[in-house]
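Form predicted on its own, single chain, as structure tokens, below.
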Amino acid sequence: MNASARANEWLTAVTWRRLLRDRPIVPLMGLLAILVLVIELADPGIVSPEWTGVIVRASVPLAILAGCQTLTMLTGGIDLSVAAIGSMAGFVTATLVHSPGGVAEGIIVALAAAALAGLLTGIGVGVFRVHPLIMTLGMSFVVLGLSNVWQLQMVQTGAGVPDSLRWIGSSTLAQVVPYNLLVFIPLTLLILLGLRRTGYGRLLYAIGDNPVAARLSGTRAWQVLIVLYVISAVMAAIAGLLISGLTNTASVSLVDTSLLPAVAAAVIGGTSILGGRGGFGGTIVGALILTVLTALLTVLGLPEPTRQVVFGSIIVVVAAAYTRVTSES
């Protein structure tokens, strides 16, 4: 085959369309670069590695939100308790932090609460077969009920966020580095290598793209399934408590804003919402996306109201024409 064949190959929608589906990374990562291109244009000057820092440290704590939509939508599910869990561990941390085990404690307890959480939805979604959309829904109201009771007990020994919190959540290595890094890319490795190199990863794949047969192979659906609403509530908590350290806030609806963001994320990133297709690695891109976007729209300095439409109609855009590229192929 000569050049100019294998160039006229690599300019048909087909192949483009197989790309998009099989590596969704590549066309994601000319996207961020077009959007910090735009933004450079918009404010010049403005992209440094401080600012790379600042994007990085904002985008972290989204993307392992965003990671719970995609272990979650791999099975055919999402999580909508996510914000609530979020927000409840922040909350407990910041309410313990003078308890005789200090801010260890909180962080104990808090991703204790998180996981009897997962428990229970995943409890309810794999054994009493109710919709993920209905029982994670339902899960974020008693989480959200709970924590105002908690509230309302420990009014007066709260002692706001921790400064070990602090640190961590919005502090950066010279300005650039943000230490927020130390958890998430630990974590990060935890999911690449559990989705690629071990047999539970290969099971959420199985289960989201043909459930049938998956539970004629002898898969123990309910078992996977109770085992991946824990882990997506603890991924929740830590993001929490990042978050909670980012903005030096802790409320019991302080995630609630970071949730639709993460559900778009995921999908913009190449996971499909019908199960059994996508990746972490397009997932952090696409929180990445959404960051720089969001500084973009900052930077143009719209109103709030046009930033919302804005940034909405351009999510529904991306995540419809990726959506639609990918089920034709």
Contents of the next structure:
Amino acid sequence: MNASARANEWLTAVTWRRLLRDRPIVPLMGLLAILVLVIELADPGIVSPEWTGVIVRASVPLAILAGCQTLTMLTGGIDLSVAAIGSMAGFVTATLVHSPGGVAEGIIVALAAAALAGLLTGIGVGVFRVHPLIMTLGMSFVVLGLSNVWQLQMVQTGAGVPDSLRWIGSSTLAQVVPYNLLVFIPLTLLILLGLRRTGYGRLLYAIGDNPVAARLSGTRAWQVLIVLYVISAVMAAIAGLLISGLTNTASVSLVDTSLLPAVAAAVIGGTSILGGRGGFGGTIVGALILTVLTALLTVLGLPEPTRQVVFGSIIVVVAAAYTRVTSES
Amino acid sequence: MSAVTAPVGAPPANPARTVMSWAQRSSWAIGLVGLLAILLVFTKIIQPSYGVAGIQGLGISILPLGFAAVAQAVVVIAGGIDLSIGSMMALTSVIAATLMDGQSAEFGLAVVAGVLVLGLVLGAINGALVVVTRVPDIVVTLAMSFVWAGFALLVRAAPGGAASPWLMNLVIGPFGNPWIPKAAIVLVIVVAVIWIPIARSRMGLSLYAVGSNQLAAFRSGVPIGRTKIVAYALTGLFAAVGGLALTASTSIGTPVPGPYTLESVAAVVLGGVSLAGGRGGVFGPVVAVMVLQIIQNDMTFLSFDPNFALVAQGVILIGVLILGSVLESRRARR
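Coords for the form predicted in complex with the partner chain, given the form predicted on its own:
Next comes the full complex, this chain leading.
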């Protein structure tokens, strides 16, 4: 092998590395395409517009929850309270169906309660510098406990998931386009534009990338963090409402099973848990990848336990690949 | 360690000073024990019939979480965190319960030994992955929590199996005096036998060094990777003991992880171990587990909705940390 060929090869490697580091969404789309291809090979004819609709419908709540993780991870935090807050939102709305204000009142109460929880979390993280992991963990205990208390209060009134939530959470246009995109697309645009084009978005990256430099250049981190955790809690509540509509259930532990996949989706999507690197676009693809992967493992006839094992292994491998690539700079 | 820090020519032993410095170093743990004592007195006041049965119940109910808290404490001291403790406990618990079912006592003993080794291996795998991939600890152990929980469900899909009778006798019931639960003795002895020799050895010093400042530890010649793997292996070992405790106290194995992972993080923080690493011990978290359990019992006695216990746990966790951060910033200002 002569020198120029070697240099050429080296250049390709560097380009790949750059691509993975700066535009992780491109290789992620490739991975997604491969997974779809594999599932089509495993069960010919399965991939159809209807199937795509089902996959997208299931990915939307997961992507929103993963969005909470993405935003908080950008600042070097994490939000473990999304499961408790999301479940609470769905549950509270269901119990308030027969209230005078109806569904609207239920949703407003749920979102307000979520925002309050997020505000308290933000104060803890921003003002008192409590570790986000612990702060959100403690908050999830508080929210879960209060939801249980609420459940005992409300057990007589009898309640169900309101029809409007069921419609937006589970119905599809022409069996293909899920209506939960009506919530998801505006939210996504808001987050993507917010992160790229607003000063607030840049502050999130700045705080996560180098907190000292951010402080020295005049950032009031505590204000940014309080707003951040309120946003995260409200997003968690929205996801919880969609999940309760999708599954037609309202329970205080409904969202629990989505917590770890949400963190996984954010990590697979290229957001660094150490802060300062990542974005929502990758996270959405990460959520799609996890959903397709779950579907693939089901098609392959793997039982749930095996699926969990494969799931966990893939997260480690993908995260390791990222770390390898990004640490070479 | 004290031999290094003592100035040359200082009086060889000053018991008062030794006690003072020990008290200063463990002020958090002493405060917790004081809180525990106050809570016990308080419990006796609000529930005059609280006595032998209550203490025995307390002993058995804290056992699994106690070991989980110790497991978490070891790895947090070394600057990591392990979110797969609950899954490792579930896996070791179902394996133990499945293998022991209907077997002789001798075989049960072999199973216990095997499960402990398995715990070491599971933990070492976690640690090796953290070291080799250089992925943040939270992500690796979170992913591995899926893996271990999946294996647990593969071992058995539903709760079942049985514990050897001697294993149950080991933890259930009083030890001599009816006031002393066997479970508490087992907890203290197991933790002491495993942890104290390690903490006093060179390895213990390395664990604290890596946890408090990895770069400084590296430059002082501490093998970072090996130390981290040992920390995770010890965490796996204690998680396996916790899994055995689950099997022994419930007499079956349950494949679905309990709330132990997150509660162990809470107990570790309340027990005075800094999440930043390098500070704290393993007995603080054990006392914290007792405190949390008594608070839960007290709320039942006061006929609060038991769900408020969960709220209280969250509020205490947050409150203690806020208090800690306020105290810290005051000290820094001085």
